[in-house]
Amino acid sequence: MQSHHNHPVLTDTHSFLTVKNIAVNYGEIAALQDVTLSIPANRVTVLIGPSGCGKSTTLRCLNGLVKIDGGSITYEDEGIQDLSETDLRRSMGYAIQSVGLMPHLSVEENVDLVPRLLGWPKASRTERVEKLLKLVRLEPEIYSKKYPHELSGGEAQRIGFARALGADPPMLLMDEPFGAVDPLNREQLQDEFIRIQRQLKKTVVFVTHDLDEAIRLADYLVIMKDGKIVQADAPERILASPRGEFVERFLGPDRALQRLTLFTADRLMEKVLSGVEEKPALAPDESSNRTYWQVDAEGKPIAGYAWVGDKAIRRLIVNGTHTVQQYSSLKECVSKILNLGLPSAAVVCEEGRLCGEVRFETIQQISQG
């Protein structure tokens, strides 16, 4: 993968599969022309571009749903090298926008679909379903017997993701998986996806038309137009030096703001000043850019204090509304900071306990980067 100019995210791995000069034609229309691409193993490759640019077609070529008219796809991962088309599809998890859950099957049966087709023993299937539901944070006792029509959009999407992970496939294909979900849920699903991907380190190819989502999730970003790849690299590189006018226009004028989508809170988290006492344990002179967080007995933040001049201001904190998760983007941190008027955003761990803060001054340094 020398062409990636030795970017660590891409060079600390190998190629999972290589697409060489592939073409797909629908009658007179060239859907894909001369597409060449290496998919890095254990990383998230995101395909993005305007409608009809060929991103979904490229994705579907990888598991044989679309036949290529020219070029070659070489599966370098031993697990899938010599598989038949049917087995190839089963060895790749597939999650799509409309979820595609079987309406007559319960949640449990939906998630269990591929392991059952592959002949896994019943006991390990039951265990697998339970593990996956917990992974996407849906309690098995509550959800396994439900049917798709009883789920909200966000829940259905999580089940779709769990089903795609069913047989622990080496590769996941995701086609606009969060596309039909409202923005708030979508951001939560992205958080979940980042959290799960950091645990599982799957090889993922993800199609989206949402630039924020692409920059946030991609280790490797592939921008397409008219059935061709116009630029492919790590997202921070593309933001720093977009190739040509199309990419520049596509990224839009907010590139400094887009950079904030690249970083998650846990990467810039700093130690906090906190305690159960109400008033700040700080003198104004040493704390103009610090926040003192008041926490309850469980360590969950309930108020934030900051100094303005020689006066302390107090802001009540509602967990979730005014806090960010470790996997939240810096963009989200900025919006919490601006809403509360404090110099930093409180970062909470999975149980909602305060585990750090992201300071506005740190964010400023990065956006100028």
Given for the second form:
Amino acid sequence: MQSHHNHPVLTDTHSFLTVKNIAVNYGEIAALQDVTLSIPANRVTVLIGPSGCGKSTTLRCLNGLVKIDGGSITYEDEGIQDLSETDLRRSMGYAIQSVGLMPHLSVEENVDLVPRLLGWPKASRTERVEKLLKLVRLEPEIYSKKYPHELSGGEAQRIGFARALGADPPMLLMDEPFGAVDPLNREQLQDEFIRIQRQLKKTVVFVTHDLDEAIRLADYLVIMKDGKIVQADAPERILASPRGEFVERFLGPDRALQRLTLFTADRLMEKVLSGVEEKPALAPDESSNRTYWQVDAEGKPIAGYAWVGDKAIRRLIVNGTHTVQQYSSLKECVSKILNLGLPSAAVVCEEGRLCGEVRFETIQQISQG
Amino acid sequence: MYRSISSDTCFLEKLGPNGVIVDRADFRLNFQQKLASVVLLLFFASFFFPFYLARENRISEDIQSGLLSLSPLCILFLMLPPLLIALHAFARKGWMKEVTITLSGVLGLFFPMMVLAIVGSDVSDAFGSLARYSPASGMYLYLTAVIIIFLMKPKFRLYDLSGMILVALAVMFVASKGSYDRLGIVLEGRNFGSRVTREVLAHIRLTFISLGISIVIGIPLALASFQGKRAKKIVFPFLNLLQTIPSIALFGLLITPLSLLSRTFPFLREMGIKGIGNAPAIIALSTYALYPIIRYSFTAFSSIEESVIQAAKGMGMNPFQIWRMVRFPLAAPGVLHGIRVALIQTIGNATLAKLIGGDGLGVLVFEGLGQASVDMVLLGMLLIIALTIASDRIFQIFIYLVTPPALRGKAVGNG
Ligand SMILES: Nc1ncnc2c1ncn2[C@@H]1O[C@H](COP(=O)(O)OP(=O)(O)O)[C@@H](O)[C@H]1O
Ligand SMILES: [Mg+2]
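Given the form predicted on its own above, what does the protein look like in the form predicted together with its partner chain?
Following is the full complex, with the preceding chain placed first.
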């Protein structure tokens, strides 16, 4: 089971904790059987599998919410090795699908819960809450005094995430944290998650049943079935060589398309041709397969202009609907490209300014592996 | 362009180009206007019923007097509130509606009280120094109309309260001149004298001791039922059974076993525990109050979302912290609501304590019944109502203060 250690993303890290042959029974039901897993430090491990396969149970074993009936869990990270159970939980952020925000506490008090339990001094706690709210892109002045019932689903999930990060724990356990939001919001939350994870580099164990989400977020993907692990590896290697029929079926017939979710737009982003004029001063070469982007005074894209065959086309751009972000997946880029009929997708950065494009040609190259 | 379909219709209709009705102006009475007509009807009816009863002494026969026997000035004044409410119903402007309804309500309280004061001197002039009088059905109808007026108000405002306080001050001033001295209720209150205060205090004491006992027993039982299936299986059938026993029967049922107990164990008798008296009353009242307390508390504890508890555990709260920081604050509004229901119920039921030899305002009511003295019954009833409303108000304020701000104003449990 150490095989993942020779993958480029997984080689320069160590094992944060090791699960050896654990079993969990709920009465007669064997929820987990002989699960062995090593969680790489500072990486995102995603557990995926059909409903009822034991993902949540595995996760809850890690922070002791579920008692194991056999096997062992060894914490190899020195910081949390010898902690008591409650201290262990406080050192692992926990975010769940239903969010579980305390309805009687304000946003601020919710995010502050673990630092409070840990007895941090008041001043540093206030500072911490503000920092975390900014991190999940919620304005502290607007949100800190609100109550959970005044939040939208997406906002509540963000607060749940901020609360999990509360005491800056080295490890995060997330059980379908974006499960209860609509697809559009879910993608946005994933973008945010990738951005934050690149910044904080936590050891994350993330449960989901959404394959796109799993492939997008995972450094290490663990596929489970009936309380057992069927395959665990870096997602691109699972996509390249699925082990057995179950995994193959689980990944579906569109593996080439799934591969596209592996990459974020910023990986393939190229410099753009842009200007405030409606048409480019220089006609783009017909064979260059690029788009000329018309931008407004603030640098936000308004329209795209390109030659397709021998015809010039111009498409109006609605920011957000027709553009992607740095951390959007290539799959999303392809969708925008096909949608507009332009040869590339516009990538916008903060405040919606144009900062690059991803060309269909480049995507084709990468999807061939 | 609207056109009226016929002269007596309640609609005006606007027709489109091809004769289809595209809009319709509705002239039917709205809800507020319907209420106003009910009120007017009540006022109208009140004029044809006896407004007050007078007697030469406590046991002589009633002499009924209708509104029309009053002086023309009194009649004029009493007509003012109905007039104002009619104005209210058809006033167009918001402020106009508010002014008319407020004046109508406040004056509707003020004038009858003043009329009663005037009648007071008339009665003693006519019947001598032993005469007494009480308000009668007409007056009650009149006051019912006034209560509906206050209920019709979308919001009870500060000036309504000020108006009521002014009326109360006026009444107290008139009372201090002795104008109500011949009023039956006042006479009965005065006859009983310090007994009235004593029974009020006894009533409060009965209520609070019983309520205290059932809180101390009920909340742990609710917690036990919440935590364990077995406790729930015992507690709830027992509660349901208790609920089917009428309260009077419960009081009676306790007489035999308790008198047996006190006869067997004399020390119990010395503690005041006998088949009759306050002890069985307290036992019955607190048993009865268990139901709302346990029901509401149980619902409050079980309706906390499991995800919240899971999150709390996952964040590293120990069981004690989960109770203190999550379960108790979240269940508090529901638990307190149960106590409030129990409080109101106990104040009412405590009236029955008299039936098994206990104290409290039941003494006035049941002695009044025994002596066929409506005034005495009325005095007891009014005091019970006042006590209920006052304690409910105070308790509501208390609930508001201890409820976490986020949970205020939300519906509590459905127990
Ligand atoms: N508290 C519980 N009591 C009994 N059975 C449970 C409990 N929690 C989970 N299970 C069972 O254990 C299995 C695994 O559940 P779970 O880990 O929640 O699956 P997943 O998260 O992958 O959907 C399922 O068959 C589920 O029915
Ligand atoms: Mg699950």
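As the structure is a computational prediction, the values presented were derived from the model and not from experiment. What we label the rigid core is the largest C-alpha set whose atoms superpose within 1.5 Å from one form to the other. Positions refer to the first chain, counted from 1.
Novice: Taking the rigid core as reference, does the Cα of residue 311 move 2 Å or more between the two forms?
Specialist: Passes the 2 Å threshold, so yes.
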